[in-house]
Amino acid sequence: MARVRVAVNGFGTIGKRVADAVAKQSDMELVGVTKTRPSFEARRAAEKGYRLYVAGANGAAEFEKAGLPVAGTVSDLLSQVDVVVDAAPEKVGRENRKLYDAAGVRAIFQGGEKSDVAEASFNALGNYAACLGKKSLRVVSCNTTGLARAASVVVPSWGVDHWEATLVRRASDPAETKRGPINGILPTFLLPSHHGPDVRTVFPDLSIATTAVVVPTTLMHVHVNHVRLERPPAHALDVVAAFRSAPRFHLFAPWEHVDGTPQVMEYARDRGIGFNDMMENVLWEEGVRLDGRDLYFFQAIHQESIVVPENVDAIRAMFHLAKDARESIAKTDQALGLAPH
């Protein structure tokens, strides 16, 4: 089968990572990426040899003035591809869908859009089979991806009576200079938060409620999970083993002296994958406790990168490029340099 031709509309925090990930897949071809105006990211796209297309109404003049070659408009790009990964800013994807529908191309949206923007919400470990052949998918947000991955391990193994999660959220991404508290902790007054209902777009029958606070860090989110199990295992070590054996989980042992997110990201820099990213759910062995039916565990979520492999798997699900989720995940993770399972 010929490689699936992919466009990435929006070469920002998520888009540039997805573009690199797609370019590494043997069954996909990255045709081009878009920017609305010249920037250091547009320059990096050109330096990497990615064909650059203009999105929005600004036209090519600004790019040409900056010395950046432009291959055409976003409409020109859409005419050459099978699927577009929309990585535009939050809420812009819904407007972009009109372009994709008019061009007759399949589309993958991000979690910043409401779930009805696409035929289904997607998580590779959670509902890959249910998304086979869809013409539009929405990869759920970073926090929802983390929770859905954890649920894909916990739910089939022991059943869930009820799940409570408190999300300690980063204030902004590292490059964002105009967002977030400088010296404060901001409660999210929507109670419960929207993350629980979003998880149920992947696990419709899961009883889950979430709350959130925002703190002044740019590194990662941290989830504090309390899960009432239906059929608890004998020991917390059984839970640790289940997470450790699942793809896209990374567990730190006590002897590694990883106190929190600073050391997690230092490990990511040492490992040197992509943008020094941590695409897996991060758990601490000593942060997993079982008390009767009550399971407690912390997990850390790197908001800039956790959804990147999910976008690749969403493409495979759309085009039946793998026989099941495990095969797709294995292909994606091998290409990205993640640990095999």
Contents of the next structure:
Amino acid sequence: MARVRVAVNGFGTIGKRVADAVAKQSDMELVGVTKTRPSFEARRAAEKGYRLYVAGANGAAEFEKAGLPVAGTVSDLLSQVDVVVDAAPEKVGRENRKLYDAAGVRAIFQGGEKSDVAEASFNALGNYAACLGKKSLRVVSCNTTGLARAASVVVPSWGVDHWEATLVRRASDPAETKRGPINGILPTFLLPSHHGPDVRTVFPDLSIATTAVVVPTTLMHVHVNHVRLERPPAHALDVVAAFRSAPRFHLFAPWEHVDGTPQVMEYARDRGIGFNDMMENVLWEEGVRLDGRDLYFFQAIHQESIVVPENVDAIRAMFHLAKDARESIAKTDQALGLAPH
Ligand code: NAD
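Got the form predicted on its own; any chance of the form predicted in complex with nicotinamide-adenine-dinucleotide too?
Up next: the whole complex, starting with the chain shown before.
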């Protein structure tokens, strides 16, 4: 079968990672990426041999002045592909949808868009089968991806009466200078927060309520989960074993002395996958507790990379490139260098 031809529109934090991930898949071809103006990321795209196209209102002149070769406009790119991954800033994806519809190209959007931007919201472990053959999908946000992955382990194993999660959110991504540092803790006054309803775009029947605060860090989000189970296992170790045996979870043992997100990201730099990313949900063995029907666990989510493998799997679901989620996840993760399952 011919490889699926993929464009990435928007080459920022998420787009550049998705482009690299797509380029590594044997059943996909990265045809090109877009930038709105020259930048170090545009230069990196050229250095990697990715064909560069111009998006937005600016023309190619600035790129030419900077010595960056441009292959055309975003419309030129769309005319050569089967699917576009939109990784433009939030709300811009919905605008871009007009271009995709006009070009008759399938599209994958990111979590910054409202769920009705696409036919379905996607999470590989959560609802791969429900997304087969769709013409548009939305990969849910980083926090929702983390919660949906955890739900895909907990719900079928022990049933969930009700799930409460407090999200401790990073203030900005490391390179996001425009947001600036904060010195404080900002409550999110939408109570409960939008993340619970977003998880239900993947797990419609899950009783889940979330709240969130923003804290001055760039190193990951942390979720504090309290889940009332329907049929609890005998021991917290059973829960640890279930997370360990699921793809896209990384558990640290107490002897590894990983006491928080700084060491998690140090481990990621040491491991050197992607942009020194941590694409898995990170759990601590000692951060999983069971008290009767009440399950408590922490998980850390690397906001810049957790959705990257999900975008690859969303393309496979759209084009029936794998027989099921497990096969797609295994292919994606092998190509990315993540642990085999
Ligand atoms: P970003 O700002 O890092 O990158 C967006 C890129 O799109 C930039 O390079 C920008 O120049 C470019 N762009 C601007 N206008 C464009 C247009 N009209 N057409 C094409 N490209 C355009 O943003 P990001 O963090 O990569 O976020 C992208 C999407 O992913 C958003 O929906 C966001 O909510 C979602 N998301 C972000 C994170 C995160 O933590 N960064 C995590 C999960 C999901």
